[in-house]
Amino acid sequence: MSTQTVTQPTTKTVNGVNVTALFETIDAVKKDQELAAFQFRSNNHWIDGGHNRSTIQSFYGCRNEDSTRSEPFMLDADEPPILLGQDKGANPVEFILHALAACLTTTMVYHAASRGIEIEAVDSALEGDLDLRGFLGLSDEVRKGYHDIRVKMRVKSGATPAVLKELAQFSPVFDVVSRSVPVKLEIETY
């Protein structure tokens, strides 16, 4: 009678991230760079006044349309009453702060996990300064959007703030917000 030892593959998890799968993904992208091409999508429908709703469901990645999301994510946006809205959702510039905080956090946690750096907690406070004169068309010298964003992250970890900041700055949203990206706007009537 012969006995064979079967070894189960071990999955290493750090910060809730499956590091084994993360490194397998990195290796796959190194071997085939076309796997890195992703396209994320959002559809939006105006409801009334400042109230509109975005649906987010499908995306393309790793040469395939994703089919894992059976239900779309629904995100309502509106304006506070002082900006003539009904406050039925965060306003769009507040969503930018949310997206930035979420992406900085996720990015830091994933990159820390890949280096074996444990993180116990992350809390962020963001502030963005905006001058309505740009949006209202009252001044060509004032930006329409934020002219300054401040992010303060409190991280419980043995890593230094400098290392954690370096890791967070791999964030795609940080890149989009801090360096801007060309946006092609097309409008048609029906």
Contents of the next structure:
Protein chains: 2
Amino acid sequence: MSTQTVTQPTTKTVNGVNVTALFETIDAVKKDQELAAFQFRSNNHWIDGGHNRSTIQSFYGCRNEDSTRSEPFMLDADEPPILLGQDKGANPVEFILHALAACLTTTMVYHAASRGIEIEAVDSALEGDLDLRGFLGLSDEVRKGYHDIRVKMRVKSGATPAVLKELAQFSPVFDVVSRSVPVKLEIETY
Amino acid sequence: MSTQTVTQPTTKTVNGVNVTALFETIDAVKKDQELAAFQFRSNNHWIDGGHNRSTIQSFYGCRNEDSTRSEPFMLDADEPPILLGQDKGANPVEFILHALAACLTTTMVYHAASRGIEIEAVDSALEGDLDLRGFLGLSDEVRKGYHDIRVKMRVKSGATPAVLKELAQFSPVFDVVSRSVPVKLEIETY
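Form predicted alone already given; the form predicted together with a further copy of the same chain follows:
Now the complete complex, all chains and molecules, led by this one.
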């Protein structure tokens, strides 16, 4: 950190976030809203039964195809034995909870940094309730996904829970899960 | 597989899914709907900046706390450099695409198995469009999460795309993303 201060004397870091760069990004987007258009991508390959693997590497943002990732992230999903899998990875609905926790945390930390609010620790516990009758097609009245998700975050900070909650709710994944997103699904066979 | 066939001569497997066990599950849930109540969980710990880690192990289902996982799944999330992270993992909105692809694939494969439809290969490509102005709080008219998600699945099977699409749409994560889920967010500080 001291080296960074010497070589970039104007860089300010709060909560591990380069706030100088964050404000530069905000200013740039205010002047040119096309910089805000991002596209994220994932490719998935089925392996067997409940086991499949996603490859995540390229994305578009700030008018550019990103080229900083030399290797893709590989993510395996599977189901536990009771759901007829071999447990070679967390299952898809568990990945939703991970995505939600990660996004609420990062969003809180970034927005706190932008306001000069220091955060020393964040730990969260998530639960998602799901009635398997929806997936199994046994009832039209039971939804297929989670019917309730609970997130408990424990934050070491001088800010109030109300302020931290306001900051966390800028989270894109919180928005995706708590509001609907149009999903266009196309299938071709060969 | 041959050992299993010898010891359980009635086990039928389609697409890597034990269809005998699948039908047993369906029959059991029809008789006792409490077996269908599942709860999945994730704990997340903030590391620094955009970097955090989820630990996924326990879950509840079929009237039992699962005890088959001897080790938790550890999942790191981060942001790429352009989003002020150090790229130590896929980012939260990329995990959403992984969860969606994995769930659509597993759901299609399981439901196809239950109908005796053989699937030889599934590959999918997902794109999610997001306008960063929502996250940055620069516009009330721009949502924070994805405004559109596209899924293209390529399936090697004798079944028609229409049938496969119908099967895939039993997916719990498709339901979570394309419909809203109530998320209860509680924050405490110390």
